[in-house]
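Only one chain is shown below, in structure tokens, and it's the form predicted alone.
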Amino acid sequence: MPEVSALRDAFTARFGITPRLIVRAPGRVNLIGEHTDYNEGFVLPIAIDRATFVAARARPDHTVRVYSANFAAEDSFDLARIERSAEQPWSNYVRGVVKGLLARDLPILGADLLIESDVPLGGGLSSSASLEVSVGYALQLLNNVDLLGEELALLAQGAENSFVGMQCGIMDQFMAALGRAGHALLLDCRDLSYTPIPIPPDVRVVVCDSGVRHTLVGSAYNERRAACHEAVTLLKARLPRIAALRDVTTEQLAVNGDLLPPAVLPRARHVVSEIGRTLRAAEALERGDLRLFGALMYESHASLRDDYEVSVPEIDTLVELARGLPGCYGSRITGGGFGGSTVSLVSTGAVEAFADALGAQYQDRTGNQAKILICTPSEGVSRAATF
């Protein structure tokens, strides 16, 4: 994690004077309900404690330099002419939370931006949600707005679905901006109700990059959200009232299934099902049924390998991996899919050696390292200092 102190040297270093605040934005980790955010359904993601920190200071003109340690480069833009970066792409979630604001007639000045984050980069931990709401957090602050916590995470999901062309849904922005420390938070994509749920002090939270990437935007993940609108407009033949695959129960799915192409119902399944296996997961959570809530993992994770199609080799080896490791209650793919990560729920007394074994035995499987991350949950995007 980057040291605050760090963080205002590196700050000063690049823009000749100190940082007028630093702010911090979670990244997140999905235990189950995977692909149902943009289909109304329900999510329960834990925010980790990996986060993207901006260091940050106004500007009295209408300029935003924005550096990325990162990727050590620089990219800047006057808010008066606010287009997509092809030489920049990661500014690109900068410009467009920049461009939200804007769009909301808000007394946006520019500033002088330095951004660092240990949250992976595409390994499905909501790396460019952290970014977004991190950033958005500054400018408000910088410009005292008072946003709440949804409203940030809807500006940022927005920047990301029209300004950056992910067409992702509002689970992501939400950990980044209102996670809970030492709970899950069974959400609720409709109507982005909550409800915190304790997770056992006696189990982990392990997080394994497969070191597999993916790009989504202009890639599968957009294909298969559309797949999903066209289930709800074909099903609406038979079901008139439905709004969303959220409305859709299984025995409805069987008995009108004949309506979708095979490429479409499969896609229409899992989310169904993912949907009915999230509320149950979260029930056994909070009654302490940890067997349950595993075995409903690798069942999510079968049928995302499965039915919506977005596992890889890798990912479904250290599913593997992990079922046959002591202490291990479940394991399945996390975030958008097409590489990225797996997430594991492991007793706490087994989770060193669990992180261990996995690695050592994906290597020789694979020959690939992986990195692995005992992850806490944390808290939502918050002030890391002001100067």
Contents of the next structure:
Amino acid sequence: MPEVSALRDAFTARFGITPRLIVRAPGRVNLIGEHTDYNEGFVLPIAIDRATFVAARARPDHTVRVYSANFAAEDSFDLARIERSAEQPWSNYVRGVVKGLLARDLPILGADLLIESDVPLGGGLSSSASLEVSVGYALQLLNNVDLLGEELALLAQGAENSFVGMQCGIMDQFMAALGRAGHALLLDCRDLSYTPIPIPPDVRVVVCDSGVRHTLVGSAYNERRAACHEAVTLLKARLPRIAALRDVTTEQLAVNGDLLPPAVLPRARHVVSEIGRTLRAAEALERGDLRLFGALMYESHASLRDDYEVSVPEIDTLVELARGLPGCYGSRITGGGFGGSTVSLVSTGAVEAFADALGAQYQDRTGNQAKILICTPSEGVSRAATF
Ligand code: GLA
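Coords for the form predicted in complex with alpha-D-galactopyranose, given the form predicted alone:
Everything in the complex follows now, all chains and molecules, and the chain you saw is the first one.
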């Protein structure tokens, strides 16, 4: 975790002046409810104790200078002309958020920003959303702008959709903004209402980063989203009142599946079944029925692997290995997919042995080094320091 004093010193060394404040916004891990958010369904994520930190100070002019410690690179742009940067793709998340704030006619001045994150980049833990939300929040505080957490999340999602070109749903930005310590949130992505559900003390959430990163993740993700849209358009021929796959029941899909091309039907089947599983899992968690919760995680993984086709062999190996280890209730791919991480629910007493064995067995089987995080459910975006 980056130290506040080290961030302040790094900022001062780079910009020749002390920062006014430091904010942090967490990454997230989704326990269940994958590829449901953009279908107006339910998700059940936690914010994690890994975050993007932004040290910031307002400038009297219209320039934003931004340094990324992760990329060891600096970018600067003028508020009057914010365009996509081909040379510094990481900066597009920052540029998109600033552009989004200005598009809402908010009184934003220039700023110096220094960014450092310990959310693994591209690991399925929403490093991008934590970057967007932390930058948005820092600028909000510097310019005395009041946005609700929901508004900040929507603005950050909009920046990613329109400026970065990833047609993501709302889950990641929502958690970066509104995560709750000690809790998962059952979020209804249709109206953004949510119910915090405590994570029982006898289990831990374990993330295992496979180290596998696939290129073209954005385009494969956008294709999945387009398939869902196509399914809704075609199903409307007989189900005119549906607005999203959220509105389709398992029975309706079984009866009307003949309307869908063979490549689209399994995509819809995943989404419809996953929304049902997420609601059942949330109830199970509330009742403390971890066995049922875990069984639903395994079902979710199989559906993402076979019907939605967003898994990769290394991730399937991790899930299979986790299933064979003592104390593991359930395990599945988490996040957008095509590499990235798994999430497992493991009894607290067994968690250290689980992490050691999973890492060792994965290395034996694949030759890859996994990175394992035992996560603590954390609070959404917050101010970490004021100077
Ligand atoms: C990515 C997106 C989210 C969500 C997940 C899949 O993380 O950013 O909006 O769609 O994939 O559940």
